[in-house]
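Let's start with one chain on its own, the form predicted on its own, as C-alpha cells.
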Amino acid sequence: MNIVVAMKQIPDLQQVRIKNRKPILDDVPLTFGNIDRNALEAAVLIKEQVGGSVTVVAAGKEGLEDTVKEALAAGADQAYLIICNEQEDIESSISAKLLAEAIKQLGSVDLVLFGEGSGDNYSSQVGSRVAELLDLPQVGYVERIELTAGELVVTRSLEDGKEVVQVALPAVLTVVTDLNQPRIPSVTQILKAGRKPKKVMSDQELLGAVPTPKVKTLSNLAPEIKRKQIQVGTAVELVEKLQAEGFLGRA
C-alpha cells in the first residue's frame, strides 16, 4: 500500500514566548506539529501491517530539508518537499495545492493521511481541500483505523459520540491524536534517515505561478488574561471562594 502523509513544519510551541501578546519567534527552531506525527504513525503501523511504503509531503521553508529527517526517521521511506521561502504565509488554500500537485507526482496512492488540523493556526482546512482537488472521498477526526479488503472501516471521534465509517480506497483521512501514541526514534534511525531519498522542488517549479493568498494574517495574539486579585487568608477561606467563582462542587 502507498501511503502519503502530509506534514507542516510549525516553529516549535514549547519554545516560543509572548510578549506584549504576540509571539516571538526569534530563533525558535522549526518543527513537525503533534497530530502531523499521529497522521506519520498510522501510515507506519499500516505499512507493517500490510506493506507498502510511506511517503512525506511537506510545504515549507529554508530548512525543511532538516525538518523532514524527524519524519524519516521515525519509520516514513522517501520524502517530496516543496520550498516557498517566497511566500510570506502559506495560508491553507495554497498549501492544499501545493500537496494536491506533489501527491499527483508521486502516481498510484492508495491513502493520504493529515493530522485533523496543524499546529500553529489549527484551520482543519488543507485535508479537505486536498481531498476536494484530488477528487476522493475523506473522512475525518479519525481515532480509529482498520484495514478490510480493498477498504477502510475508520471510527470517527465526534462531540457527541462515535461514528464509524466504511470507505473505499484511495481517500483522504484526518486524524486526531487518541488515533495512537507516535514512537520515538531509534539512534540508528536517525542516522539513516538522512540517507533516505529526498525530492525537492520550489513552489514556483510544481504549480508554476503560485497564486495569491486569498486570506491575509493582521494580527496573531495571546488571549488577555485579567487576573482579579482575591486575596485570601485560610485554606477554608480560599475553598469558599473558589466554590463562589464556579471552580469548585458547593459542599
Second form
Amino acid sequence: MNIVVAMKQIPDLQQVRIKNRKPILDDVPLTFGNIDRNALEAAVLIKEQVGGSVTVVAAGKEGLEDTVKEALAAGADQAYLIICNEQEDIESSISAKLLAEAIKQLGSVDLVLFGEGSGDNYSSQVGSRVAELLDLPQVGYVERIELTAGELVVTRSLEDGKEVVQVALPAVLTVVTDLNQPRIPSVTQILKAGRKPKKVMSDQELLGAVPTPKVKTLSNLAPEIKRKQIQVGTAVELVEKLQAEGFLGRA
Amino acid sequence: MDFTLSSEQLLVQRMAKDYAEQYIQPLAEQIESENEVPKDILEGLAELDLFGMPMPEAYGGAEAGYDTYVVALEQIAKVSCGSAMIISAHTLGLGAINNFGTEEQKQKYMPRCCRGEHIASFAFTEPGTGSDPKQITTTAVRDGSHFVINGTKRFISNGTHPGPMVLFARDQENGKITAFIVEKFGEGYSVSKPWEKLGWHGGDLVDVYLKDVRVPAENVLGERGSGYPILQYGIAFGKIGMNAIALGTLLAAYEEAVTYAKEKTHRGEPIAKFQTIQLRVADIAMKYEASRWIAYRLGCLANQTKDYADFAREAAMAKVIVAENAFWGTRIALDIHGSYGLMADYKISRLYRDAVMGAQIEGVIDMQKVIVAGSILFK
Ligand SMILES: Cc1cc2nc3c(=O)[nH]c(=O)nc-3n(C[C@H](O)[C@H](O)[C@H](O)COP(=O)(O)OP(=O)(O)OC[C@H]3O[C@@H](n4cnc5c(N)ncnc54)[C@H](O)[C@@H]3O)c2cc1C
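Pass me the form predicted in complex with the partner chain as well; I've looked at the form predicted on its own already.
Up next: the whole complex, starting with the chain shown before.
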C-alpha cells in the first residue's frame, strides 16, 4: 500500500513564549505538529502490517529538509518537500494546491493521511481541500483505522458519539490524536534518517505560477487571561466560589 | 567554531526527553523508594540504542559520538540519575573493551552489550583504595591457560547485571596491574547487598567478591601488566557520563527553581519579584549554560582524542567545573524553595541528594585538581 502523510512544519509550540499577547517566534526551532505525528504513526503501522511505502509530503520554509528528518526517523521511507520561501504564512488553499500537485506526481497512491488540524493554526481545511482537488473520498475525525480487503473501516470520534464508516481506497483521512501513541525513534533511526531519499522543489517549480494569497492575517493574539482575584474568608466560601466558577461538582 | 547542536543531535535530545518524560517520569517515585530501575525501562532504553551510543556500528553500536551521548544522557538524568548511572558505567566498561580489546574480544562482548542484553561494569575501587588505584590488591595468578582471581571490589556499578566486567588485578608474576574481562556471575563471583546511596537511586552499586574466579588467558584486556593506562583511560572517559548526569540534575533543578519562583506567592505576588530570587535564578542559569558547553565539548574531544594523558587533563577540568556547578546550582535552587526544599515531597530535595554525588565519583575533586596542576607545573 502506498501511503502519503502530509505533515506541516510549525514552530515548536513548547518553546513559543507570549509577550504582550503576541507569540515570539524568533529562534524557535521548527518541528511537526503532534497530530501530524499520529497520522505518520498510523501510516507506518499500516505499512508494517501489509507492506508498501510511506511518503511524507510537506510544504514549508528553508530548513524543511532538517525538519523532515524527524518523520524519516519515525518510519517514513521518503519525503517530497516543497520549499515556499516567499510566503510568510502559506494560506490553506495554496498549501492544498501544492500538496495535491505533489501527490499527483507521486503516481499511484492508496491512502493520504492528514492531521485533523495543524498544530499552529488549526484551520482544518487542507485535508478536505486536497481530497477535493484529487477527487477522492474524505473521512474526518478518525480515531481508529481497520484495514479489510481493499477497504478501510474507520471510526470517527464525534462530540456526542462514534460513527463507523467504510471507505473505498484510495481515500483521504484526517485523524485525531486519540488514534495512537506515536513511536519514539531510536538513535540509529535518527542518524540514518538523513540518508533516506528526498525530493525537494520550490513552489514555483511545482505549480508554475503560485496563486496570490487572498487571506491576510491581521493579528494573532493569545487570549487575555486576567486573574479574577476572588477573595474568600472560609473554606465553605471557597467551595461555593469554585462551584460557581464550574471547577467543582458536575455541571 | 559553531556552538550549535546538529539537527540529528536535536532529534536525539528530543527522543531522550520524550522517553524520559513519558516512560521514566511516571515511575520516578517508585525508582526512588525501591532503589531499582524496572526492567521495562532498561529494555526501553536499549530499544532506543542508548546502550551503545558512541560504539562503532561494526560491533552493534549507534556510532553517534560521545557528544551526542552526553546530549541524550543529560535528558535521561534530568528525570532519573539512577537510569543514567547504569548507562554511564556500562558505556565506560564497554568503551574500554572497544579501545583496548582484540577483534575476538570485541566480537564476543560488544554486540550484546550494545543491544542492552548485557550490561558492562568497570571495577577498580577496593576497600583499601579509591583515589590511588596503584594500591590495588586484588590478585591474579596464572594457572595454565587461565588466571585465578581473588579479591574484593568496592562500589561497583552494574555489579548485579549480567555482562562483562573490566576488572583490574595485580598480576602476581610481575607485580603489575593487569586488566581482565570477567564475565559476571561465573563460578566464584558474588555480590553484597546493594549500597543505600544518598542519591542516584536505581543505579545499582554493590561490592563484588571474587573467590578463585577462573578467567581464560585470552580475556586479558590489552597487554599483560599494562592495565594502568587502561585504568587511566577509563577514569577519564567515565567522566563524560558523570558530567552528563550532573548536567541533567542541574537542568532539573533550574526548572524547579524557575517554576517555584513564579508560583510561590508572597503577599499575593510571585516571589520572583524579589531581587534576591532573581539573582539566584540568574546564578543557576549561568552555571547551567557554562557547564553544558564544557560537558558537550568533552564529548567532542573524546570523539577525536588520540592522546589519553591530554584527554585525562581535559576530563579532570571539565569534571570539577560541571560537578561543582551542578552542586552549587542545585543548592541555590533549594534556597529558593525555603524550608519546603528540605521536604521529601518537593522534588528539589531529591535533586539536591543527586547533585552531591558527582563530586566523589570517577575520582574525587581534589584528585582532579592534582592532575590539572601536575600537567601545568611538573610536565
Ligand atoms: C555511585 C558510585 C558509583 C561508583 N562506581 C564505581 C565503579 O563502577 N567502579 C569502581 O571501580 N568504582 C566506583 N565507585 C568508586 C569511586 O570511584 C571511588 O569511591 C572514588 O574513586 C573515590 O575513592 P575513595 O572513596 O576510596 O576515596 P579516597 O581515595 O579515600 O579519598 C578520600 C579523600 O582523601 C583525599 N585524597 C585521597 N588521596 C589523595 C591524594 N593522593 N592527594 C590528595 N588528596 C587525596 C581526597 O580529598 C578525597 O576526597 C563508585 C562510587 C559511587 C559513589
